[in-house]
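Here you get one chain, nothing else, as structure tokens; it is the form predicted on its own.
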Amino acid sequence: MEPVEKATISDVGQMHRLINYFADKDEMLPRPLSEIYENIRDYFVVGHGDRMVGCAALHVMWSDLAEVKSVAVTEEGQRQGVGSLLVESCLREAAEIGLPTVFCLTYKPAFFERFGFSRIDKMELPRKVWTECYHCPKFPDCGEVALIYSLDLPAAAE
């Protein structure tokens, strides 16, 4: 298997493409590629050769808040942990960055509880809605779950 790795401007192609195949499928919400250059210091890979498996970012929201977001395994990827690999890198690296809460919005909540996801309603999660759900074409009825996850981190030095 592939290592993660942070992403680069060479990878933001093939990212946009993976994860609008999926998008065109309504498995989850389309990127603009100039959201993808914009955010790409966000976004992790795995690739296979010269050919990407799957990528996934952690997007801060606030002091306390990221969210999990563009999960996308190709077909030939799935089932066999690039998936999982990806989001334990988000959360690994939210824990480092000291940011208590992750959440994500998705068409797939079965995959997210396992790692300790919990289902929440989308209304507990304002700054996004109203900063981003809201300016989607899909609102408010995108049909996706949102599902929030708390890391174990030691109390701030005062």
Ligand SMILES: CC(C)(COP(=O)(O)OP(=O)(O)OC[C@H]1O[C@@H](n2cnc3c(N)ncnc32)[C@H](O)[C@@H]1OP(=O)(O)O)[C@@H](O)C(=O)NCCC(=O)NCCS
Given for the second form:
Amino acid sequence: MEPVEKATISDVGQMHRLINYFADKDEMLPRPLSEIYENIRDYFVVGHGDRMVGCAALHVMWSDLAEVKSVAVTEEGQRQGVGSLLVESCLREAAEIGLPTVFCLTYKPAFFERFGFSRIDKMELPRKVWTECYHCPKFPDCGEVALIYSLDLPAAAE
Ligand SMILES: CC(C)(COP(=O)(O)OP(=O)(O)OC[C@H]1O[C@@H](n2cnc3c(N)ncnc32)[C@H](O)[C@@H]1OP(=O)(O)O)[C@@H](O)C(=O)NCCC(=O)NCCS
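Next up, the form predicted in complex with this ligand in place of the form predicted on its own?
Everything in the complex follows now, all chains and molecules, and the chain you saw is the first one.
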């Protein structure tokens, strides 16, 4: 299996196709091309360009909070551990940056629970999260489940 790597600009078209393929099937929310370009540094991929098997993003929301989003693996590439590697890369980066809490909004809560994410009431997420929701075509009835994961980080130095 190819390693998890940071996405490059030439990966954006394929990531957009992959995410929106599943969005058309109501398995995740769509992402406009512009948003993927603007947040390209958030994205991890396994395989590049036409050989891309999966992608995922870690988006920083605030001093203590980040979101794992847009986790997508091609149908042929699923159930081989690619999705797990991508989520683990996001969690590792959150730890490296010093972010203690990661959340996700998903239609596949059971997949995330495997990593130790636990379900929370969406209303418990900070208001900043809702800013993105307001722009979503599915707001307010997307039906996504919110989950949160706490990283065991060393205490910050005074
Ligand atoms: C959900 C998704 C990312 C999982 O990717 P994947 O590469 O198949 O995941 P993995 O192979 O790493 O699976 C890890 C484990 O989770 C399990 N799993 C996979 N999809 C699951 C799901 N939808 N629900 C519960 N468990 C799931 C696998 O069986 C595997 O368990 P095992 O190790 O005991 O076999 C992939 O199915 C996908 O891209 N789906 C469409 C887009 C989507 O729904 N994204 C969700 C996040 S927004």
